[in-house]
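Below sits a lone chain in structure tokens, taken as the form predicted alone.
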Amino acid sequence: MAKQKLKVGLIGSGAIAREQHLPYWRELEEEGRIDLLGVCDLISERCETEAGKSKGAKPYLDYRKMLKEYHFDIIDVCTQNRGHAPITIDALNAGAHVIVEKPMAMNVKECKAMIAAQKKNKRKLMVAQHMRFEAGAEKLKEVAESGALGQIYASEAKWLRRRGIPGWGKFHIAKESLGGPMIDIGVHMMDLCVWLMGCPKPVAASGKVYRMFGDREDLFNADWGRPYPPKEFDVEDHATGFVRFEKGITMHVTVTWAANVAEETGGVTVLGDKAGIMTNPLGVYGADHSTLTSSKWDWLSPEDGHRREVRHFCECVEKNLDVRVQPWQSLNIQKIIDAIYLSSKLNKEVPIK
């Protein structure tokens, strides 16, 4: 008997579904796996198009059309940060299961609402963090759920670009995206460097955000260009946080879309009394006796992450699986930014419950 396919669809294709989501679901229903019925945006002539490349794919402008017209059982939510939380209740409650790009929502009461309705369909949700899934970091975690970095006590995530400031879209809209930097890049390099750690609790977080290029009428913006009206930026473009863990462990994290820096540069960095981890340069850090050591690999896959998260999800719904990406840590994640913002408007740390 035939393995049954899965019926895919797809809400919002803009540049992440296009490049990053699409071409993978469509390996995927070249394997014969998976149909991909659907493809819906706000923009028909984009829609029509990436329809149109799959062998079945109805182009729709309305979503809830679309889930009415078929029983899916994976929709995967690429729209602008506001959509992410309605649409994946939405496509929960139709008895889909969920795959939604980051960040996970626009604030913590809406990640809640959306577990709820997981919870209450007994459906699969999870949150599209893609370098959970690449070579490297799966490497590294490996090396530290082994036990090798000992007690781990403190951590670093950055990502600090010269001048990146995204120049398509509406990142630069708080009322579309909620913030900057912090919930575009932040959201990547903090989950992966919770996730490596373990995802303890977060207990309090202090921040601040700065807005200091994304209005200004002379920013020179480098390769990224800048199509936006200079008043319609009202998030930030740089942000840090100093966030606390239970169990003493902290977590420092840097993010900016334009910086006075030598070059872009970023990665995560887990401290332990026995070793330590880092992204880049990747490998393991310690110390043996009167001798420093490293260990690094000499060849990783070099498979995309976005590509691994795909497969993995199908998977998951396929064989019934958890996914690697659990609804609470992302919730956890979304808690620290909530409260990062929060403390740079009050001047001081704020409790995380």
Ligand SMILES: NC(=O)c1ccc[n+]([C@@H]2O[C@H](COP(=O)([O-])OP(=O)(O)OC[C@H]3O[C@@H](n4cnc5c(N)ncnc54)[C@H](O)[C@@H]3O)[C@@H](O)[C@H]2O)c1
Given for the second form:
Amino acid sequence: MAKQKLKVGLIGSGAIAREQHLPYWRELEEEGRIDLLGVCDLISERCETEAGKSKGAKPYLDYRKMLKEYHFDIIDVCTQNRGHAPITIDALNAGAHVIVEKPMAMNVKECKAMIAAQKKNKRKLMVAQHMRFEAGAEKLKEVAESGALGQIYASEAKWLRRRGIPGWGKFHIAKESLGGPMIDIGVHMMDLCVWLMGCPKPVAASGKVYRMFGDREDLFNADWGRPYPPKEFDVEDHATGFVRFEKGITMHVTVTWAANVAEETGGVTVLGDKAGIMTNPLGVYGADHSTLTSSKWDWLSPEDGHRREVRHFCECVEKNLDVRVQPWQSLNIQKIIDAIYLSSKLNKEVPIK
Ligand SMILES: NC(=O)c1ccc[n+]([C@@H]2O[C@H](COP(=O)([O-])OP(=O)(O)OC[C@H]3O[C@@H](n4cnc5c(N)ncnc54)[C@H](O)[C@@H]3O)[C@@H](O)[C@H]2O)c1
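Having seen the form predicted alone, can you show the form predicted together with the ligand?
What follows is the entire complex, opening with the chain shown before.
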């Protein structure tokens, strides 16, 4: 008997969907594993163009209508952050497994509601943290899980851009996105860092967020220009935080869209008493009696993490496997984010429950 193909729909066919999700769903369609049946966007040109690239896909302007037309196995949510929770919950309630772009949602309450819907409907839910799927990250995770780091005690999650505020979408508007670099690139760095440490439970955070460039008339945003009016910019463009986890583990976070630094830099560092791991430069760093050691990989697959992530989610649904990015892990990242924003407002460390 021919294997049943999974019915897939995508909601929000903007930049990330067009460039990083839909090409990989189409690849799976060519392999005969899925049927892409619907592409939805509020902007008709976007959903029509993207649906038009697949034989059987129809464009939709209303995702609720799309959810009613098929019994989807998988819904991929790629809207702005504001849509993540309500659309995910509707899709789970319609019986679909859901992969949703990062960040999980706009706050902890929404994340909990998503997890409740996932449990109630016994579906899979995964936040698209594609960096966990890059070959280098997978190698570092293997090393960390082998116990070679010894006792993990401190870490750093960092991404600094000199002038690189996203120049498309609604990244700069708080009611659409929640925040600035903390939400855009900070989520990636923190998720990777916490995952490499074995997902310890966060217990407290302090932080400060700043808006120093984004709303200035004279902003020179070298990487992407500035297509938005400065008055619209109401998120932070620089954020820093210090997070405490159980067992005394800590994480220092610094993320920025615009800062007066020499060049774009960043990465994740996890320190253990036997060895440390870094994504930049990628490797394992330790000591052996009186010598310092480092080990690197000569060649790692350059395959896009987004491709591996989409294929992983498809396989998890096909074979009923656990997803790599568990919803409770993404909830913990959201707890850290909420705590850093609150701490910035209150000017003191806040507990995380
Ligand atoms: N993983 C990554 O590296 C990465 C990179 C960029 C963006 N993202 C995430 O992807 C998401 C989208 O970002 P983007 O850059 O593609 O933004 P975008 O603005 O280009 O695309 C979002 C699209 O969603 C559509 N949309 C919004 N609400 C909708 C609704 N109710 N129904 C149907 N369509 C709706 C918009 O019309 C728009 O076309 C964000 O959550 C962002 O954080 C992730």
